[in-house]
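Below you'll find only one chain, the form predicted alone, shown as structure tokens.
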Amino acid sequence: MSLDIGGKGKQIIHAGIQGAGCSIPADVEGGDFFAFIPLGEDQLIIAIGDVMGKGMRAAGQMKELCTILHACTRKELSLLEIINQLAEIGGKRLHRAGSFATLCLISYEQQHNCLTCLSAGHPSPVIFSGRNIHVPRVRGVALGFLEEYQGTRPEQVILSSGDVVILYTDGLLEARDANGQNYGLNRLKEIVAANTCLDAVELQEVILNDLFTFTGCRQQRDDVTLVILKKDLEKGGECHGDQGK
């Protein structure tokens, strides 16, 4: 099931995965986007991206990319085929407009507990499994620079019960406090590692509260988008994060 929250947030529970996402625009509308796309009962596609700039122009280009993405997922294409079509169709439109977009694309298949990811110029997801942290080594050229996708092959990760996956746009890490210091990846990792026992929605709230405390709720220069995925605990399973000590 999925639930929209105010148009800028969404929660989903599908294929054994909890998902929570939120996008905070720096302007009235922003160019960041994320999507949860269920495919049958066993698969979930997750996307997060960042169109160059902000405001109405970036928002319009973002909506075009989302439309193309949803159309691609209805064709039962592989993750690599989806990102190739996004590069070919959406990338050409972005290029003509003098723009570009970064994108991280993930597929999760419940039958094999397998997460597959690709990146087109976007930060890789961060995966928390017990006390271990793994960042898939997926790289690629942002959409809009080339006529087809160019990047590493998809990387696959087997998720265990209770694992947490974090996706974000650079606006989150580059959010600044009163002294001009960035929030940064290390702080994000620390707050997640200390709270992996929470469900996806609770963890999202903890991260955003920490972000707002850090920035003093100051207006930021870039959109901020955060997506949390958590593999459901198996029946009778235990949480082994810091809060589970």
Given for the second form:
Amino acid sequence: MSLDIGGKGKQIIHAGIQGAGCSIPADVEGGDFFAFIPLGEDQLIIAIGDVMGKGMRAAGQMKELCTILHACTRKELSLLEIINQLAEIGGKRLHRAGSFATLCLISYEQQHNCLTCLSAGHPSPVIFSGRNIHVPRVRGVALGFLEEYQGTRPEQVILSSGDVVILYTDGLLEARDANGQNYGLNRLKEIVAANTCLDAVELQEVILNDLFTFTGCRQQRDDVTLVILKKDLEKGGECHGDQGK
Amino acid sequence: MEIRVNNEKEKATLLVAGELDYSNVAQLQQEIERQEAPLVEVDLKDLQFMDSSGAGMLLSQARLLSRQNRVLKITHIPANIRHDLEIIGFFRVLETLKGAPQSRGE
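Alternative state: the form predicted in complex with the partner chain, after the form predicted alone:
Time for the whole complex; same chain goes first.
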């Protein structure tokens, strides 16, 4: 079954990573965003974020932040330098507007299979490697709250073939069923762990189907954004999921 | 969302119940702005949900009161809401207000 996500999806294959992302706004436009930014042949930057509020105002602030992000990546800065510039330039604008934004930034370098991540007030990525689930301990203050980025140093993780990385905004975890129960991180982890054999696009579809089944397609309270990264299986690579294709 | 206000001489307590989100955040903001006591306590014991608009508004109000040499105190935060606030760095910002209430030069 194919899901209609209103043209809000993007896919990429770069630096040995399959990426699939989608952002489904609660209103006509939303404040969530994600980006895949290829750098050379070996590196891929991935960003996901959430601007406070909903609708046109949040969407405008989100677009400004994306513009700054793309400009920073063209300067060949480190991940920490990128987030510092975003905090300085984008954060000041958000603060003046009485707003703020959360952001998780990831850089993957194919040469060393190395994933580096940082967070400014955004939930950490969840990394599925075989039967292990790892959540990097990256924390930081959201952009717009303080004058500069304040948070942990970047964390690095070596990815193996078939590893899956999930990024999301809180609208996904806080989506509710008819009884008012949240979708939650545990349910997300379970559905991913059972389907890590799927490629990034298929896995995204499985998660969204599960989400919409859970919510009964009720009106969203918040924007929902989901990004899936999968390190390509090399020849003969092991498939760890419990449920095959 | 339901707000009950309890006024004492030096302190106003706002008991907030239900859900605080984009649709009703202005209602709580107006209620905080209406208070004149040096200490305004926002008691979230009966709050079930708060979105980013709620968190942003509470921090803006905390900054505003700090500039007036008053205090906005947020108490009895339910665990699930506290967890979300910790991720965005909410408490780190409140700490900076205690240390240097006018550090942003506003």
